[in-house]
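First, one chain by itself: the form predicted on its own, in C-alpha cells.
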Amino acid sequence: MRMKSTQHYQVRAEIAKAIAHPSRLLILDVLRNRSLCVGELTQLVGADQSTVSKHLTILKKVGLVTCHKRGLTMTYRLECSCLTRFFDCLESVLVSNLKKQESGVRG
C-alpha cells in the first residue's frame, strides 16, 4: 500500500475539522433528509443568521454542503451522501461507550 502525502492528511484534517462542531453536525445530520434555507437551519441550531451562515461557509468550502437558489432564498443541501454512515458509525460507538460506562458503574 502506497502512504497517501501529507497534503492529503491535511486536506483530511480540514474535513474533519468541518465536522468536528456541534452545530455543524446538527446541520449535516438534519440536511441528511431535506433541504434547509439558513432561516430554517437558524431555527433548527438555535444560532443568529450569520453564525449559521458562517458554519455553512465551512461546510461548504470542504464540499459537505451544496447550495442553491430558489428564488431569493439561498437552500443548503447535503452533498456528501456517505456521512449517513458515518453518523451510523459515530452512534454505534457513542451506545457502546455509554453501555461500557453503564457496566463499570454497576460492576
The other form holds:
Number of protein chains: 2
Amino acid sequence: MRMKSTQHYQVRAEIAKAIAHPSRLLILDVLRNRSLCVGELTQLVGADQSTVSKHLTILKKVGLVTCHKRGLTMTYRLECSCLTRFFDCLESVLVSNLKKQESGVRG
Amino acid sequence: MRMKSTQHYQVRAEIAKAIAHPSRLLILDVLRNRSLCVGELTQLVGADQSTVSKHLTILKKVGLVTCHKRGLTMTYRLECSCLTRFFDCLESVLVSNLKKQESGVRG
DNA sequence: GTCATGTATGGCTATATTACCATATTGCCA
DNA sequence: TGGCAATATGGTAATATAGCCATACATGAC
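Taking the form predicted on its own as the starting point, write out the structure of the form predicted together with another copy of the chain.
After this comes the whole thing, all chains and molecules, with the earlier chain placed first.
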C-alpha cells in the first residue's frame, strides 16, 4: 500500500473537524430534514446568533452546507446527503460500545 | 420532530472529534488494513512516539480502537468497520466540492 | 433618505488541543 | 536482579477553538 500524503489527511480532517462539534452536529442533523435560516437555527442551537453564524461559516467553508439569500433571511441547506452515513457510523460506534460494556469488557 | 438533547450531540461530537485529526485519520485508515503496534504506527505517522501514544489513547477512549498486549508490544485494532462509511462521506464531500468548483460556483 | 430586521464580522477572553521532552511503567531476557 | 525495549504518562509551551458582546453590513419598508 502506497502511503497517502499528509495533505491527504489534512484535507479530510478539516471536513471532519467541521462536523465534530455538538452545535454543528445539531445543525447538520436538523438540516437533513429541511433547509432553515439563521434565526431558526439560532433558536434550535440555543446560543448567541453570532456564534451560530460562525458555526455556519465553518460548515460552508468545507462545503457541507450552502446558503442563499431570500430577502433578509439567509437560508442554509445541507449539501451532502452522504452525511447520513456519517451519523450511522457514530451510532454504530455507540452501539458497539454499549455491547462491550454489557459483556463486561473494560477500557 | 422532537428535539434531541444537548447530551445526544455531545456524545456523538466526542467520537467525531476523535476522528477529526490528520494523524488519527491516518491511523484509522491504516488500521483498516490490519492491526499494528505503536512502533509501526509511530513510523507511519512520523511524530514523536509519545504523541502517537496519546492519539491512540484518544481513539481508544471513544471505542474506535481496542488494544491488546503481546509481550512488549501493544497492538491496536480497528473496532468499527463502519468507519468506511465515514471515509466515504469525506470523499463524497470532496468530490462534490470539486464539481461545484468546476461548474463555476464560488463561495 | 431613515428605520427596523436578519445576518456577519471584529475583538476579546476562556478553554481545549497539540506537540515535544523527560520520565515512568511494563515485560522480556541475561 | 539489572538492563534493555516498547509503550504510557506528566509537564509545559504554542496554537486553535468557542463563546459572547458590540457593531458592521445588507435588505426591505416607509
